[in-house]
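Next up is one chain by itself, shown in structure tokens, the form predicted alone.
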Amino acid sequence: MIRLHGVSKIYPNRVAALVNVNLNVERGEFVFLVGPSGAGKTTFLRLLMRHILPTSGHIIVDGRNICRLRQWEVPYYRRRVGMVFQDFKLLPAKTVYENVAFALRVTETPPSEIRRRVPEVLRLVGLQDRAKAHPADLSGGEQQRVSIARAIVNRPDILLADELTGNLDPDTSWGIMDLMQEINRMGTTIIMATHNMSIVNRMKKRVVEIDCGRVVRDEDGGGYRGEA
């Protein structure tokens, strides 16, 4: 599903970021990408998420090499994609039902669908009882969860995830991975960059470990190694 050939990205700084990374992700995996900060995690994301070009190589999504699109076919693409960040970024005005919609309405969803879709979503997120209160009213699980519904209230195919439990106690964490866990079961494939050690090796998923740009180790059912 996912390809990356001889990728790498320097800016113009003169920082590398990534080095000439070769890696292959098929629909429906987990993986967990590690590596210490800076390493070039989140550089993969923001690649991924096409907010970003590689200096040189080829990214490839269901045979299309994103790299070569039109800028207006773009936001299309990023129908596909759902990105979930550490610090949430909800809208602090709107309530968690107008937060997901909104995903929505930037795509132009007939009024219609939104009705049926949002209160789906914040369903299978657990916040069907929570849908008219404002970000501030909600605790740091329940405001990640808001921002989990409406990264997949598009219902992408990939959801990339950068620390999605950084800023969130263990108990909240684990509940988190938990929903994380029923999205992959419902076939959506997750890339998830993460310093979690307790998760990444009780979960024993796929891990590829990146350090000063470079894929270090990909590892079926791994764990946490490096700085760890």
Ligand SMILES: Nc1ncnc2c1ncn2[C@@H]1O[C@H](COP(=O)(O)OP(=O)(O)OP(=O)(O)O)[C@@H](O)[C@H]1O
Second form
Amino acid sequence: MIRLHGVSKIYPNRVAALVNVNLNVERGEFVFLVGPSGAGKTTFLRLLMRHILPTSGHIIVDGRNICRLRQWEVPYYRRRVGMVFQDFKLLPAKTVYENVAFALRVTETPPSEIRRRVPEVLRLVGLQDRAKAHPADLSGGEQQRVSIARAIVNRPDILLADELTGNLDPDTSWGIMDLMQEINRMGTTIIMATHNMSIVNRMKKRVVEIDCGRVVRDEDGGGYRGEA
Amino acid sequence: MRPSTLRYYIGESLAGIRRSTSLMSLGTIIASFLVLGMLGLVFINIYHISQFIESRVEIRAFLKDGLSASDIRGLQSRLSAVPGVKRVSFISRDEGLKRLKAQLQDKRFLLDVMEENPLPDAFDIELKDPRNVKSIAATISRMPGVDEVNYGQGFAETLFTTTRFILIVSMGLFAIIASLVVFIIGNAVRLSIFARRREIEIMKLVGATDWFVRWPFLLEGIMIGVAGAGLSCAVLVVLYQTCLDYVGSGMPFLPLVSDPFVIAATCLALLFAGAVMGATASWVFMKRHLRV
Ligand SMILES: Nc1ncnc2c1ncn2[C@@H]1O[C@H](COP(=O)(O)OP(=O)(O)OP(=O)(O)O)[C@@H](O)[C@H]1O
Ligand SMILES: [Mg+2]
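And the form predicted in complex with this ligand, for comparison with the form predicted alone?
Entire complex below, previous chain first.
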């Protein structure tokens, strides 16, 4: 489903964030992206979002090179890719409900569809009772779940999650991981960047480790650190 | 486009206007359109008056006393032969007096005090192109039998140069005022874009199209432009009506345009200009401040 061929990203300040990355991810897979801070994980996810373009190489999603998408095609591609951002990117002036509905509204979803889907997805992330709250009145874990709800409300094929369990206590983290597994079971391909060692170790999923922009390990059912 | 999308655009535009358009800037926009509208009306009127006068520019050639009937007939045919002359008609001194009395109307007592008709015989000469009046008048004044020519010397020329001058000044003023309006509206749009930059970022990340992002700002500019122009139209119509009443009673001979159709057309033109300037302003400022 996702294929990267010799992908490199050098930022304008000459930082080589990714160097010659080759990777295949199949439909329905659950992939952990691990590596030290500054390794290039966020860069990797932003490339898949078509938020930035690689300096060289191809990124093929469902047979299409997303680097060659026309300007007008990019929004339609992004609707198929949900992203949970490291900093959540919630709108403080909007309620939980409005934040989630926002993603549907700006993609011109019919209002009846919005009224049906938002409560449904809020129930899925367990926030049906907080629909009228504003992000500032939520805990970190709740904000994160709003962000997840917004990312999946469009029913994307691919869900990208950046540092999902960053500042959360273990119980909350596990709650969110259960949610991610449930989303994955519904058929969504998930790529998740994380520093959370215990989660990676216990989930026994595919682990791709990046260091200094290079893929140094790609292991099914691996742990946070390689055997070596 | 879905009705819900249209409602979204309009809602966002109105919110943007409420957030970023001050009374001060709206006032400036209204004043600017008011000046543009007045300029337009002044120009229309000057054009109207000059047409009115042009259609009436004719040369009156007063004849020397004591010409015989055949002298007069000969002179008439020579006048008709002058290039640029359309028609020549003889006005006898009695006819001339009758017309003068008709013109003076209630002031005819001025003539009644005179015992004798003071007017000489004359020819009225209509021209093909009123712009040539000066040279033709010169030719005619040199003809034997002609005592004096009268064509409102200097007035016609002054009118033509004044019209052209006002046209050029108006165009200059129009350019300045239009840029001012574009700048003010553009600045309001820029503030709106700035106030919503987080929303815009998220919109694009979740897959909103460029046009979905742009429309509210484009509409905002157009709405401000049209609202400013509309309010200025209301003021303009009232002002102009006052002006018409004033001129009508004080200077009834000044043929001002009072055709409601012309005034409505001026207002429509202002509204259209408002829409175009608003759209231009949004577009230019969006190109610079909205990275899509
Ligand atoms: N917009 C940018 N411009 C320039 N350099 C950047 C930019 N974004 C990231 N970098 C650099 O690219 C490298 C990789 O950054 P990236 O954000 O991908 O790391 P990361 O693996 O997500 O780190 P973390 O775990 O801390 O989130 C870093 O050295 C970073 O400084
Ligand atoms: Mg990161």
